[in-house]
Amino acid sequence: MGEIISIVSQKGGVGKTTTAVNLCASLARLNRKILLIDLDPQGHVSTSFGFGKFDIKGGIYDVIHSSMNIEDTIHSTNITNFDLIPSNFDNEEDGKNYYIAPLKELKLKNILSSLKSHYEFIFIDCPPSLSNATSNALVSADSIIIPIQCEYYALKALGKLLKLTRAIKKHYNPELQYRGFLLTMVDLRNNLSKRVMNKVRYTLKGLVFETMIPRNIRLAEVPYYGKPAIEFDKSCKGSTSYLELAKEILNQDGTTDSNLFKNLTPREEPVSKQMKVIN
């Protein structure tokens, strides 16, 4: 069976789409079967592959909101062993309106449910909210990855995402797990970069990735080229970076203790526990 993992992050701009566009392709590439499903109605994934509004033949919400087959919906990227379900919204404010399923239903959790024999990975992106949409994500994930820009408002933002977890992983979901908290937008010649870091780390102890994600102005080019990064540039910091990450994913081991992490995170097992579908 496959692992459901959200990639969650209620501000903007911390690189959660870069995230999920370029670790995909890295563990696609690493011969891994993934899924990548945009449930931010800006439809930036898409936009990263090259799909205009007229190549979508249908999106996440049409499963959710119009009974439409998930199967129909899946589209295959140039990648391969990397498809993507896009989100399809004619526009933002559109989205913003459209509200997922409430968490009652658990709709989203019973959809993906489904897929996950198909697929080693099923990664999902967040609004970047506390949204509905993001709570049907935490309920349907088996765990999370919440990127970090290396500044102080979105050190200072952590707080609700962590109480919102900690509520789903109660009420909901009570496997969630997290896979870790990745350090992204790294510039080390920048001493607020360096004390956000050691910050992130100093508080989060074990949870945070050894990789982090450099300023790269590759990255940035995604859109332009329609294609993630390690498709036009192997060797540029941003690519690297993101194949270092799929690799620590894979080969992610250990114990933590739990009461360390009780009063802060939904994990309370060991990391060993967490890995159910690595071999």
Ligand SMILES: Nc1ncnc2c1ncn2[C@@H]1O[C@H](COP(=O)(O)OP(=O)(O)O)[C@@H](O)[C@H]1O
Contents of the next structure:
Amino acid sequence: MGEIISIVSQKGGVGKTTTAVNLCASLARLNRKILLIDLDPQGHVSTSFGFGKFDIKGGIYDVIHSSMNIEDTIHSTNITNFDLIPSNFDNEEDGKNYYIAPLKELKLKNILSSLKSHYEFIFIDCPPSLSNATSNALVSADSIIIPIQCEYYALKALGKLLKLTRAIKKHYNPELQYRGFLLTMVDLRNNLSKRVMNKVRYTLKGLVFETMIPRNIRLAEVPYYGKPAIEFDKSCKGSTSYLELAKEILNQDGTTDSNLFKNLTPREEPVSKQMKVIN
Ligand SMILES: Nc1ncnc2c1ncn2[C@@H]1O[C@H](COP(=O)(O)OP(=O)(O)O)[C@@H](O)[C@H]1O
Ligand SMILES: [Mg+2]
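Following the display of the form predicted alone, present the structure of the form predicted together with this ligand.
The next block holds the full complex; its first chain is the one shown before.
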């Protein structure tokens, strides 16, 4: 049975989509059969693969709202082992509904359960909010990855996300695990980045991936090339880091200490008190 991993954070621009696209491509290169589902109506996963509006024969919101069969929304990519289900493009004129019903319907979970036997990993790229869409992704998931951008307010707002995650684990999905927190856009030449990294590792204890994703222009060029970085520059730092992350995930023993779910309470304060204030 495949594992469903949701990539979540209510903060925009922290690297969720970049992680989804490049991590999935790396796992596909390592011969794992992958499905990536874009739950964000912004449709950035589709643009990362060069799909335009008219290339999409049906998206995840067609399955949620009309009775389109999920199999009919699976699009193959040019990459072996890598399929995706796009989001419908968020187009105000098309009258489509991007609302997902409250949790109790467990609709997304039920829809996805039929696919678990076809893939080794199913990833869900979430929108930047703690909306019903994200809640449903947490209910449907076996585990989660939370990207943390290595910047000053890195831990701010994490409290709300962890609170939601704990509530969902308690009431709807007791098996939910952390795969890990992922430091993204790291620049170790920069002291602030180093301090943030240390603070995040200290606060989140053993739950932070060893692998960190550096700031790398090739990753930002993914939508321009219309393919994951590993497909146009396999030796750049961005590609090699996501490949390392894929290997780290395959080597994890798959369990996290459930006490950590209870005990993780990152303080919602800026990263470093030692930093000098510039007057
Ligand atoms: N490691 C990185 N190095 C350089 N640019 C990055 C990196 N990760 C993400 N980006 C860029 O930062 C922006 C936000 O990333 P994205 O993955 O779309 O975040 P999210 O999905 O969380 O909103 C995008 O323009 C993306 O290309
Ligand atoms: Mg995104």
